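This document starts with one chain, in the form predicted alone, laid out as structure tokens.
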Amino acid sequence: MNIRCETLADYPAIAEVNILAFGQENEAKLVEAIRHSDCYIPELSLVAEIDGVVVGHILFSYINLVGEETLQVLGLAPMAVLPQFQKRLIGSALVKAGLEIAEARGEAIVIVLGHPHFYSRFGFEPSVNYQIESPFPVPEEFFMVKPLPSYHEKYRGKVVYPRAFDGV
């Protein structure tokens, strides 16, 4: 398996990925989204193919954190896998590859809806704890934060998903 950063050549196989993985095109048409705002960062933007063909992709881009002050931090999604290759640490992969990127760029701090069995795994934690808010009502234990090395106390407040969120 291989992962690199998406290329413009990989926008449709990305694209099939989201439909396939989630059964409709919400998330592909988030990634189409996000990557015409500014809130897109190309070098987070991953694929993880097997013999050239895309299997999965992760999508890490700003949203903003508002408290005291607006920040922008890092909210992981979408995140998807081709189902014929699901459960075979494709996923886990691509959450460690981007989150090494996403320390190496000096990001604070990344923000994740999601299964918290999946997600505790690689550190992330109610984002309660760390006194940030989710912008929608879910149960505290799936919306998660995974505090990075520049983390400082001052990420505090309520998350603000960008527009390109409004149809998910």
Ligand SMILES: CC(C)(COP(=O)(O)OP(=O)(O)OC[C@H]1O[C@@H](n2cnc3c(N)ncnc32)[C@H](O)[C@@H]1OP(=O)(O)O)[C@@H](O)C(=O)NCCC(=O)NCCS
Second form
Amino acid sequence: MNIRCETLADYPAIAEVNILAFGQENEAKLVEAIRHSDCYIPELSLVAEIDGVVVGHILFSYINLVGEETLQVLGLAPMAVLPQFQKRLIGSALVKAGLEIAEARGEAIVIVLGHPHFYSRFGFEPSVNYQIESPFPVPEEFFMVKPLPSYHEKYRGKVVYPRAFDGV
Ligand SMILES: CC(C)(COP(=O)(O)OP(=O)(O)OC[C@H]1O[C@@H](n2cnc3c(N)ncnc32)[C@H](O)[C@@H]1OP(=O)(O)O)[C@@H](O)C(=O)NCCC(=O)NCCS
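Having looked at the form predicted alone, could you now put up the form predicted together with the ligand?
Let us now look at the entire complex, which starts with that chain.
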């Protein structure tokens, strides 16, 4: 398996992976909307490929953390692995690769809405531990953050997702 940044030629395969993994088109549309927004970070849209075929995708993009000041932080969404390739650690490899790039860029914190069973293994913790408030009415253990070495206490407040996320 190889993990690399997406290229233009990957767009259709990435859409297909998202549609098949989620069983709907919303996340594929979200990826497109983020690409067309100023929240897009090309370096943090990663694909996992096996024998040259895209089997997984992960996207980190900028979202806002609104506290005393408004800060840009990373949001992890969406992530998808083709159903027949799931549970082979491809998703884990994508998360780890993304976190390494995020850290190397000097990003401070990554935010995700997801299952704690999966994300806690990468060091994600409930956002409430860091006084970061979810915009969604979900149980607090599902809204998680992963502080990176550049994290500082000023990163607190309420998360606001950009317009690109409206349709999801
Ligand atoms: C989530 C997803 C990307 C994980 O990819 P993957 O390659 O299967 O992940 P890995 O093989 O690295 O890890 C699998 C582990 O995560 C767990 N896991 C993954 N998604 C989970 C979920 N939604 N709820 C509970 N556990 C989950 C698996 O049970 C497994 O745990 P185990 O190692 O204790 O058995 C993949 O399952 C997928 O595409 N799911 C559909 C789309 C989706 O829900 N995306 C995530 C949105 S946050």
